[in-house]
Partner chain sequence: MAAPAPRPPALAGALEVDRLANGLRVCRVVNAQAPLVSTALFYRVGCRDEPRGRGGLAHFLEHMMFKGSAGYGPGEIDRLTQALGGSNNAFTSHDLTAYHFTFAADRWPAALAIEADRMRGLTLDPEAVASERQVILEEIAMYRDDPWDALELDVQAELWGDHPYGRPVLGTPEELEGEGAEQLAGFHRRFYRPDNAVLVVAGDLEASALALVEEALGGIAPGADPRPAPPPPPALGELRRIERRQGEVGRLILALPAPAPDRPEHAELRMLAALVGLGRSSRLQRELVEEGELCLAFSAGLTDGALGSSFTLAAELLPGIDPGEVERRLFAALAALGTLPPSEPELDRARRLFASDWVYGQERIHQQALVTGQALAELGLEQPGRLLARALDATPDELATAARRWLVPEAGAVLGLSLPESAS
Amino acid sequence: MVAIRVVLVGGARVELAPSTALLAGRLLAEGTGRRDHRALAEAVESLGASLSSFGGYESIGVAVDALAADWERALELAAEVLFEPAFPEERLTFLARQAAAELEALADQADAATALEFSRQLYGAHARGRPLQGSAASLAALDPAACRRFHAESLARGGVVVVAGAIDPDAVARAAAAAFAALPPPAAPPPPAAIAPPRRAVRRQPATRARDPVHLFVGQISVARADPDFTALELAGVVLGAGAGLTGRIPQRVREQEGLAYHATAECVAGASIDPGRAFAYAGTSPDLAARAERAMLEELERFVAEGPTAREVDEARAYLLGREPFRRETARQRAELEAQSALLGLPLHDAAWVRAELAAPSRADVAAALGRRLDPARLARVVGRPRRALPRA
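Just the structure of this chain, alone, in the form predicted alone, please.
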């Protein structure tokens, strides 16, 4: 197999209107100046390949997976889609309806709706405080011209082309250089948009469409991927509950010891990339246990920041993350995506030796110090998503 990823700098974090990055990215594979979306699909199908395009918070781009023997044709298709998109209005209408349906589906999922409200509390007006889809109104307002402008701006910022798999690297490098000669190297990411997290503890209790479960999120803004504290906080997150199974302080306390939730977890760097991620604890519980579960999570987070992890907990978290690494780079697709992420972030995430060295460095004291700098129990946002019928009266 061969995996091709072409990733342009920008994404929703630089869009002027919600929905633009998502739809501009998705429209790339919906037809070009040479052929409409049906002819393009037939060309891909004839190779037994897959082609898609995407728009995310920090990038838009194209993905092609094909048989290694067809790498030249796959590379040509990726270049055609990137440089010659047609942005047909009828496909924009179709994709906008599809994205609106996704928003409605998210609203039906109580955990997802509560998580979105939690992100709003943390990120405010920043793009990560809203769904990639934007809103029904922003989806309806978008036109092909806006998508075309956004794509042109993304091309001007540059990007990366990654090809991974059973290939001749020299031959592929020459062909890729020719096919993507018009693509500038990636510019430095635009400055982070303003993020104004709460200055004090904030508690919200949105109504959800659930029949019974209550979903609890407690946490705050964390750090970006390039921050020096990232790896120490990643280890702290595993100690708290980001590891495998029911391990971690939050699931052990909330679910296993006190039986207050059917599911509990925690992380310290969730979603960290160019912009900061989130440090949070989560529990799914019932209305009659929600207050006790919330109190237990707050107590455990406060204790964790005050005391830090034990040396054994840090060593076990390190072993978990080191053991996970080989499984993140097994396929051509995984390798391509890691290489692209590395290039955009300016970090050698694709280099297994570098990752091992990063994970080996933090001591127990380093992890405790990072927690003290980055997690403030007095400023935790709390969002409690309750079924409408279970909301207490004002």
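Next up, can you give the form predicted in complex with the partner chain of this protein, since the form predicted alone came first?
One chain, no partners, no other molecules: that is all that follows.
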């Protein structure tokens, strides 16, 4: 198989109006100057391939997965979609309606709705503080001209084309250079947005559409991918709950020792990329256990920051992340996405030796110090999504 990823720098972090990046990105695959969305889908699917376009927080782009033998045709289709989108108004109307429905569907998922509120508390007015869809109002307000403008600005900002799979690298490089000659390379990665953590602890209890479970998020903004503290905090996250199975202090305490939740997890650099990620603990539990679960999570976070991890915990976390490296490069799609991310961030994430050296560096003291710098238990945001109308358990 062959995986093609074309990624343009920008995304929702630079949009002037909410919803723009998502819809401008999705509209790329809704028709070009040469064919409408039906003909485009038929051209792709007659190869047994898939083509989609996307708009994310930091980029928009095109993804094509096809049989390796069809790489040339797949590359041509990716270039056509990237350079010649038609932005048809009726498809924008349809996509906006779909995105509004996605917001409703998200609201039906109590865990997702609580997570959105948690992001809002952490990121405030930054794009990551709202869903990519924006709101029903911002979706309705968008017009094709705004999408066209956003696309043109994204193209001008530059991007990267990655092709991975069972291919002849020289032939692919020649073809890609010709097909994407008009795409400038991305400039130096933009600096991360400055997002100030709240000055004091906040606690919110949004009402969800759940019938029973309570969803708890406790955490803070952490660091961007390029931050010098990133790797130390990644290790800390594994100690806290981002590792294998139910290891980690949060799942151990909340699920294994006290049986308070089916799902309990924690991370320290969740979503870190150009902009800072989140350090958080999560548990999904029942209303009668929620207070205990929340207390347990707070105690574990406070203790973790105060005492830091043990040397054994850091060693095991390091071994885990080192051992996971081959998992991230198993498939053509994974390799293509890793290469694209490397190019956007200006970091050699695709280079396994570089990643190993990064993971080898932080000591236990480094991890403890990074935690002390980046996680302040006195300023944690807590969001407790509670059922607006709880039903008795069956």
